[in-house]
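In the form predicted on its own, a lone chain appears below as structure tokens.
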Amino acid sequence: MPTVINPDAVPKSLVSELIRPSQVHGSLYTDPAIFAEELTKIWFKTWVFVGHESEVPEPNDYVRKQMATQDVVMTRDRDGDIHLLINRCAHRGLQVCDDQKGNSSSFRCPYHGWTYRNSGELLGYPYNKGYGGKGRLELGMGKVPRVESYRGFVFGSMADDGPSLLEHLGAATGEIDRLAGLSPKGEVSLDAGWLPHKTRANWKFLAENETDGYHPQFVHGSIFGVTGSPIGALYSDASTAVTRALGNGHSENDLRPEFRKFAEPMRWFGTTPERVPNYVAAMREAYGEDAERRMIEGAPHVMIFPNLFIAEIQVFNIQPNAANECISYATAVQLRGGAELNRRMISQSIGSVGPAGMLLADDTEMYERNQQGVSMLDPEWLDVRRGLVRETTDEDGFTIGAATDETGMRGFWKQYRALMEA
């Protein structure tokens, strides 16, 4: 007899009553039960950015990574394949990899000497007579079931099936392509080292903020004033830049309309061709006439759901620890064949998001004040309606708003709700 499922008996998501078209409830950022639901339905189900192939360039290279609350080891085996291994011994649960990075074909648990291949299979265990002899145990390190890369960006999904990485990325692939297209060799690397920044705030505050064009003039006004940076003008009522929801929760601040107005190569980087002549020459040799367009339009400013943020010259990897804490890992973009520009990218990244970097410090202060604020009782809701009355649809069918509109946030919450209610 077939089983009849009563729809009323299926528990509703905890978030169903907490997200409105123009508002989100403060408990979404504070409730441990909602965070636990997010782990199951988002972080352990959809595609999550983990790292970059350039971090493990040689066979047997490995590097420790974080996937939400999971300690994982990204490895490249002797055949060149990338793996994401859960850093846990199958015997008594110890972490088998202690170092942050290195080169090894195997990992040995320090507790009882169980040894694993860098693709996760169990190689051996001491005194095997206690288990009936050698090769009698079919145990191994846990593996992230699905691991795929796009132009070197490595993503993992804890779910055995579901949309492919390309289906998840959708239009965001074009933004990664834009970034790679600024390299004379068409490739980026993320091997300059990652700086972790622990933030006492919910991870969603960071994800929302990354394409929020409403805050830069206020939060970063002091650094713009000191440095004479023209970035602030990109985010104002007078700006021709747009905010675009790219679908699947991804969004961008498209600054290209502003840079096209000036038609000055390298303006997006705050420099001139004369100051990076070798890079400019390499781009012109690689791309011919199209090199000028690439160097005028510059790099993308895109948030890829749920945790990859490409901020022109830096990449951020956001990973949650708890409802009220997350870590944001930052590194400088490096363009293959662009050594002259790469040195400047590292210097600028240190100044903006390094240990004493002013941009990240500004934002982090806001995140942590946000977190303190949402624990207050009244008002209960946060407002995300800015620009709702003037949103339009572009020629590709994407929702766009003005430079300072909260179009990206609403796209984030639409995808968040879809995953949480699935």
Second form
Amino acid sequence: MPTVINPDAVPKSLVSELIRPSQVHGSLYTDPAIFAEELTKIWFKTWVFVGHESEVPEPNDYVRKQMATQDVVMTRDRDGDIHLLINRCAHRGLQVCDDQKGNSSSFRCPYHGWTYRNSGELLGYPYNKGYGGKGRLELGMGKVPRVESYRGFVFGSMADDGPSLLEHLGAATGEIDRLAGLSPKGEVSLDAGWLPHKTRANWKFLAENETDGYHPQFVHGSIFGVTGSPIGALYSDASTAVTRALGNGHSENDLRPEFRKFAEPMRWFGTTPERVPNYVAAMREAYGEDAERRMIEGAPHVMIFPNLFIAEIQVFNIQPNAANECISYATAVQLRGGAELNRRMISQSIGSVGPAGMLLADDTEMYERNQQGVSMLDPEWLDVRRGLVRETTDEDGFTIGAATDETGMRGFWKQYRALMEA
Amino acid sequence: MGIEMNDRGPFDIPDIGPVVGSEFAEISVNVDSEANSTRLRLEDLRTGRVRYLDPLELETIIWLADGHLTELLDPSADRWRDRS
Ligand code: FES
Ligand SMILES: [Fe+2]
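Output the form predicted in complex with the partner chain next; the form predicted on its own has already been displayed.
Now the complete complex, all chains and molecules, led by this one.
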């Protein structure tokens, strides 16, 4: 008998009719039902950035983290392995761990004293006769089933199987490598502390904006003007920088062509080798001739789907709370062996994305106005066609556009749609 | 009980001494010299229960296999037991 394919049997996504090659529908950012679908099909399925191994440097260290709506404890057990525990007691559901960070080999729930190892297994419980004696319960804390890290960046997947982390990251690994390659020791740490920034906007506005090279001149004009920053010129019609869709929803603003043009080490950081002599010496010591290239080309500006944004000197971790709210966590990049640069990266981060930081405030104002706007009824669609007329493919097969083009957004939506319709 | 910030850090509480604490336990740690030689005085600040550990006992704890120590962490092991 021939197989009859019943079109109704194919699970249909709420978003299928809402994404076009050059337009996306406003309800994608406002509809709670779409948000619920995103949780199950994206946030609880694909690889999500959670934190960095350097946040739990010692055995038994732990830090609290967010994975979308889930409260997660990132622990390092005494053997050095990293775990992501779901912060929920197996008995009656209480939050087991209350502090934001600490060091403990085990966690004891405050409700009835159930005690768990920091790898999630149940160690014991008081008055065990009620359960038939010691060791009769096989209940542990929930665990994020797949935890993997790449160069210390820890990712979790709530799905038991699926593509590996390396398959998910694809070409984005090269960007993480590039960042780590600016450390004389080849290692980044993200232990300077994360600043949470609650934003009354849908998480996708943030993800799309991170490699939107069209907005900086307008939104950040004031801070560029005040600081005399040369960054504005990188995002103009005259710029040789490119926007690249790296596949799997990842995208970057590749500023290297501009920096190569000037061929000045440390220009990417807005400084000169004379002002950071120890760092420059350490880089030359570590990488020989290649040090110049690294210091000229600088750090990546890459958005890794769905929630890790490496913005040269900061890292952002975006986590959604609801259709109209998310939290953007920001921290300064710290390069192992780069003390001189690290101090500067912290003070620059405070100035740009700290509590009174101008860059973050500028962008957040746009996200929140954007969220307000999309609840208006007409026009229904947002436009993402910028650069379609001049998009090309580079030698590695990636789609590229000009510095100000919406190539990154279109790459984002392609991956979004693939996951939602899978 | 106010916590004073001094040179020894916020875990050094006046009249109580150094405290090793987390959200799961709060223990004050002092060296006691009332006996014929020094020993460690540990006080569970939540219950007030005190235990003295002599150097040999301390050495034993240091050498205790991790698995053995973990067994002792079971709340039923020694602390909350059915004694019916
Ligand atoms: S809810 Fe955690 S011990 Fe009862
Ligand atoms: Fe911006």
